[in-house]
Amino acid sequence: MNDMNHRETMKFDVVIVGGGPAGLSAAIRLKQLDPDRHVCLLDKGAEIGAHILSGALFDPRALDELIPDWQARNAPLETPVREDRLLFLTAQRAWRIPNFFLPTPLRNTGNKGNYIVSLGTLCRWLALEAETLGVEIYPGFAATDILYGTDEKVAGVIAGGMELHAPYTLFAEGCRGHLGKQLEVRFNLRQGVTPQVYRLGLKELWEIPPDLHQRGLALHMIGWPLIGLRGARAHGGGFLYHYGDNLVSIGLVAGLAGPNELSPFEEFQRLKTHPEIRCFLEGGRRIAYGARTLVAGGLSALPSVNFPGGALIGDDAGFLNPARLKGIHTAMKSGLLAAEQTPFRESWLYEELRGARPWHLPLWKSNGRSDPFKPDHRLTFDKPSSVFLSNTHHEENQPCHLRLTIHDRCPSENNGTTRQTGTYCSKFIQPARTMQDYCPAGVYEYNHAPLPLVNAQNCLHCKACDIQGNAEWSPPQGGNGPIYNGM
């Protein structure tokens, strides 16, 4: 957006969009390098960490560089991984893969081991460290547009109706950033790279009986239920991490390029019914739910991250290491590199991503589909009750932040295919079903009409519909959306 008039303005040395690990790490490093630098960080969540969701296993390598005395400063890394376990599941059985066959990227123990963390809690701690250094943090401010100068350089952003000007702007919005994807097009940042690969992650937080808790256990599951379904070709798997005081985070990650009938939410609920998994949860209490997409393309799908006036960092660019199933430390390192103006190819981050080789199981088709999903509301649940646990809220009187784009890809038919005229393209029907299947929050409801009903108030900001090309996601009013606690 080029109009830089008729609004209240604020000027900074650096503006950072996004309060995740990448943005916060960049902000801290900028102030460490120059305490007089005027740094502003915006986040669309009501508070830092409100929209943050990850498994999460954490490699502290980047944190060691950013805050070497993090242990003395009470960083929330309290549960080191004590045991790695990988299971191959069928519908009723499980085979444990011996540790000496465990893929190296999935090994989390050792002298320099990893930690089971709440990424939202870690980000809140990083925000306090940033504020101590003088970073101005504004949660509840969604950056809605990009400002460009007369020289076509990025000159800042618009947030909350104000213009925030800066010579340099870092975009750390996470996977499928609303502004990041615009920058990729404007500056042709994806020229010569492979298309990005996306997956949808769903997670629940449970409090379980002490006698079932195995603090430090990192359990991963592959196989059922993602493979063995008729037509199912979604890469992914499950995880179950024991940490903290009797807490378990359990989740499923599924590729978004799967078949139309695959519902990641239902397969996640079904995963919990497996005998090897339900034994940890029975007698426990589900206390939180959320969903978010993640990038999985690796180095070959990484765009050019620098452009006039700024850079993409974290998952806004796609720095997650898909082979290790980890992206927190890589996001943090990308923020450090941007702050230091250190070339990416001269860093250990480049070497790690270059050496990453994602591994997958071969997939096959079976002769049948899973039985119809029926939640029991003790171990398995429906979408409405799950969204309730995400503390999601959107003001009713604001414009809908989801715009259906199915018609943009539909050939001309019936003298035009627009919702307003009441004439529809027959090709609407299949995408509408797909949207209902893959949405983890019940936003899209298909009732045998050509277009789905959009329940935008349920939106978890996972961006799956935007990635699939069925809708365009834009930031709702600042502070709206989920408020994840301990996720």
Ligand SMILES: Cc1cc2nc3c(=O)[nH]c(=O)nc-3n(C[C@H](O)[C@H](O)[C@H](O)COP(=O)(O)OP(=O)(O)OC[C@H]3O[C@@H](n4cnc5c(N)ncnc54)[C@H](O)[C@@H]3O)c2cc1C
Second form
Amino acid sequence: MNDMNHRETMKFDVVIVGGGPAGLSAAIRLKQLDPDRHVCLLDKGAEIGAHILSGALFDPRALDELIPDWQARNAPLETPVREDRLLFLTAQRAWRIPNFFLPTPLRNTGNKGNYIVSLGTLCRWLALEAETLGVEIYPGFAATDILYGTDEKVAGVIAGGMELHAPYTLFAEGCRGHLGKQLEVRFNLRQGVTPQVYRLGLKELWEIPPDLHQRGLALHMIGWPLIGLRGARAHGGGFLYHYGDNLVSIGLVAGLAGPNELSPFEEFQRLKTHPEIRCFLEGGRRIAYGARTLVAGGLSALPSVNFPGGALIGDDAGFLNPARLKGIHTAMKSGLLAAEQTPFRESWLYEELRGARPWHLPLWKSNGRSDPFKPDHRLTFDKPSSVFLSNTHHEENQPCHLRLTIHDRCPSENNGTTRQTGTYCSKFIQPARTMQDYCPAGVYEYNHAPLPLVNAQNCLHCKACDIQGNAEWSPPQGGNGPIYNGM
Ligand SMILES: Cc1cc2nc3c(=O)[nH]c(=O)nc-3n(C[C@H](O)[C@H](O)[C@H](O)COP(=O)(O)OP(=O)(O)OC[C@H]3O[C@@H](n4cnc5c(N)ncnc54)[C@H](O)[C@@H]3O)c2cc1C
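Can you return the structure of this protein in the form predicted together with this ligand rather than the form predicted alone?
Time for the whole complex; same chain goes first.
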């Protein structure tokens, strides 16, 4: 059907933007409740799971509610957590924190234990379940704009040059949603809540020798290398999960708070050189790399999620539980609640988030930065070879999906004139340098000029630069970006 703008239009009962755990769970529940409902789900990845990256320790509580017979239906939950281990690291040594002292939210074993999963694989399975129920899934379609009706209600989205109309649209874009951000402003959804807190997570997937593999071991690391950097304000820690057939998922989650001197990528590479970590990886093979930001503000940073014509769900709203560092089951539950129209405050999700306090380690200053980082290309790597493993690709004949905004920060008296005269406001230099440091994909290159070079084709869609306020991220052509497998 064509409308007055000559854009093709399609009509649905519900449109869902984003095929992560939140969007897929909402789609499945909508069809379970009313099989005749016309539900459409879009994802900007070339296939479902292509842009999904997580740890991941998975609490199956919401899945139990959504698909109670998931075991019989071969859900890819094959590795129960058998052992929790928390290490405090210094540069050369490690202290195991006795499990007795492990905060309850960080325990993953027990009767109702958690699983080590690949979230990408879980999403692919959920997508098959959704399609069996009749959900129309369109991967390779990025929703770029929101449609508003004459009554100011959200009336759908524009994706792939088409208008997708629906009386109800769910936004499940994950952390720092491009459209979610606009909705928060338009409907003033953040009024009275604290600013959102973000972290950047980097992850590699390794295949290791069978004799080193301890299936079901969930290892967490705090302390070195994040703590002890001069002036670095980085909360976070590392994880290493043994699962599946000789697979190890290893990663670092670091704070993203204002400009600092931290390169999370380098600290992640450094983490792998610790004697307690390298012993698992030596002789192994790195098979994947990626990065993604996550929300960590908890309940106090949660905006109002409902607005006329739709709702925000999952990390697009900020439902991750920061005390447990888990957002998959909370994203799923928020999708269920939206589909059922059950009030959030009457759910276990509200109770879980109400009791969740993010835990921060005290940071101290030490003298000196870490030694310069040099990859050995066996255990540690550089950004280009890492980005290569993410299979990221962007068509060249499209407008750049990253718009630098660092000029906006400069005092107005310098703005405008500086670019012509070549005398630069010193405030330009600092962001240009830090962008090169924190970008996990080498998109930004500092070359002693006030503006960094932008290699947009490397972008992993982690959105750290958008969060830092140095660039504005908008969705590139659908299907572009990383193609993660098993992340
Ligand atoms: C390194 C790391 C480790 C983590 N570890 C854990 C863990 O161990 N346990 C746990 O429970 N949680 C963990 N999390 C958090 C968890 O992954 C997230 O909370 C969860 O994935 C959020 O689900 P979501 O559906 O809201 O968003 P996402 O999983 O981010 O999915 C969003 C989807 O929307 C699509 N999309 C975005 N914008 C558009 C658009 N405009 N148009 C079309 N499609 C779009 C994306 O392609 C993506 O597929 C971790 C996160 C990271 C980064």
